[in-house]
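In C-alpha cells, one chain follows: the form predicted alone.
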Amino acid sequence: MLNIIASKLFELKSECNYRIALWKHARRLPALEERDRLIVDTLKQEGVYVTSITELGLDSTTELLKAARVQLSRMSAADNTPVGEKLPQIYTVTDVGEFSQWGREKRLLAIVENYIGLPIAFHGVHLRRDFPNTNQFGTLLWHKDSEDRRIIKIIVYLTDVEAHHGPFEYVPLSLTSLFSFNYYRIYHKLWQSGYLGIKDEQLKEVIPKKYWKSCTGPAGTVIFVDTKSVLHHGTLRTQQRDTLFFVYTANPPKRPELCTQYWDDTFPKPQLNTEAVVACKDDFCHG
C-alpha cells in the first residue's frame, strides 16, 4: 500500500513539474507562420493533419527523397509466401545526412516545438518497408505510443498508398476526449491487451467503423501525428508499403528508454560514406 502511494504521488509531483514546465517554456516558444500554425492548431483539436511533401516546400526535400529512393533499392520486396503475420523490414537511417537534415528543418521544429510546447530533442529517423499480413499484430493492433506525454511522428509515404497498401488509420481525438466516455471505455481495452494493442472488433464495440479515419494518398504525403493522445495503427495490406517515420518528445522525454531505437542498434543500419554520416553531437538529435 505505501508503494502504491508513493508511486502515485511521484506520478502527481512529475505531472505538476511539467505543467510548470509548460507555462514557462510558453513565451520561449518559436514564432510561426500562419500556414504552419493551423498545422498545430489541428494537431491540437484531432490529433493529427495530413499535408504533402510539395506543400511543406523544405529545402532539402529533393535530398531525402533521392537518398530515401537508394536506400530502398537495397530492401528485400515482398514475396508471395501466404503469411499470416509478417514483420516489417527498418533501416535506422539518423546518421544518413539527408534524413536527419531534413527531420531537422527549423520550420519542422518550430512546428513541433509549439505543439509540444517545451524544448524538444528529435530522436531519428526509421525508413519501413511493411509487407502483406493478413493478421492483426504489432502496430496493426490499435494502440497509443508511450514514450512521452506528446509525441510527434512525421510519416512520409514514399509510395502511393490506397486501402490495399495498408494506410495509416486513427481515431480523431474528438471522438476519445479525456471528458468523454470513450476515453475510459479504449484504455480499458487496452489496459486488458497489457497495453499490446486492441483489434479491429473490440474498436467497434466503442467507435463505429465509420468514424476512422484512413490516410491514403499518393507518394509523398506528409501525416502529422501525436501517437501518444491518437489511437492508431496500420490497417492490413495485401500489397507493400514504404515509408519514413521522424520521431521527437520533448526533452528529455518522459521515457528516454523507448527513444533509443530510433538511433542505435535495435535495427540495421545502412552501410555509409563517412561524408554522409551525421554526427548529432548537439541535444537535438537523440535526445
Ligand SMILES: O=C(O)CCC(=O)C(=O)O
Contents of the next structure:
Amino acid sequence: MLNIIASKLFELKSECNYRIALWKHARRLPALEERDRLIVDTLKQEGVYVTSITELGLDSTTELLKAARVQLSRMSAADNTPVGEKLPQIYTVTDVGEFSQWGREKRLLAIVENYIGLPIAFHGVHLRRDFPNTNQFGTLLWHKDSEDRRIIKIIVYLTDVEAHHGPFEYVPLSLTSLFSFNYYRIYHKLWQSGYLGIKDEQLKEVIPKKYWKSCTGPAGTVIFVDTKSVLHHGTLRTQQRDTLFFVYTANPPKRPELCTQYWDDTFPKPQLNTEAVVACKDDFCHG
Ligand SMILES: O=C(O)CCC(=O)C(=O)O
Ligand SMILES: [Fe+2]
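Could the form predicted together with the named molecule be given as well, to go with the form predicted alone?
Okay, now the whole complex, with that chain kicking things off.
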C-alpha cells in the first residue's frame, strides 16, 4: 500500500515538473515558418498530419531517397504468400548520413520542438519492410507507444501504399480525447491486453470503423504522428510495404530505455557504399 502511495506521489511530482518545464520552454521555442504552423496545429488537434516529401521540399530529400533505394535493394523481397505472423525486416540506418541529415533538417526539428514543447531528442531512423500477414499481432494491433509523454514519428512511404499494402491507420484524437468516455473504454481494453494492443473487432465496439483514418498514399507520402496520443496500427496486408520511421521525443524522454532500439544493435545496421548509390538510376532515386 505504501509503495502504491509513494509511486503515485512520484508520478504526480513528475507531472508537475513536466508542466512547469513546458511553461518555461514556451518562450524558447524555435521560430516556425507559416506553412509549418499548420502541421503543428493539426498535430495538436488530430494527432496526425499527412503531406508528401515533395510538398515538404527539404534540401536533403534527393539524397535521402537515393540512399533509401540502395538500402532497399539489399533487403529480401517479400514472398507474398500470407503467413500468420511474419515480423517486419528492420534496419537501423541512423548512422547513415543521408538519413540522419534529413531527420535533422532545421525545419523538421522546429516542427517537432514546437509540438513537443520541450528541448527534443532525435533518436534515429528505421528502414522497415513489412510483409503480408493474416493475423493481427505486434504493431498490427491497435496501440499507443510509450517512450514518452509526446512522441513524434515521421513515417515516409517508399512504395505506393494502397489498402492491400497495409497502410498506417489511426483514430483521430478528437474521438478519444482525455475527458471522453471513449478514452476510458479504450484505456480499459488496452489495460486488459497488458498494453500489447487490441484487435479490430474490439475497437469496433468503441469506435465504429467508419471513423478510422487509413493513410493510403503514393510513394513519398509523409505522415507526422504523435504515436503516444493517437491510437494507431499498421493494417493487415497482402503485399509488402516499405517505409522509413524517424523518431523524436523530449530530451530526456520519460522511458529512455525504450528509445535505444533506434540507434543500438537491436536491429542490423547496413553499410552504405557509394558505388551502389552511383549505380542507382531509377526515377524514384531522383525524385
Ligand atoms: O506499421 C505501422 O504502420 C505502424 C507502426 C507503429 O505502430 C509504430 O511504429 O509505432
Ligand atoms: Fe506504434
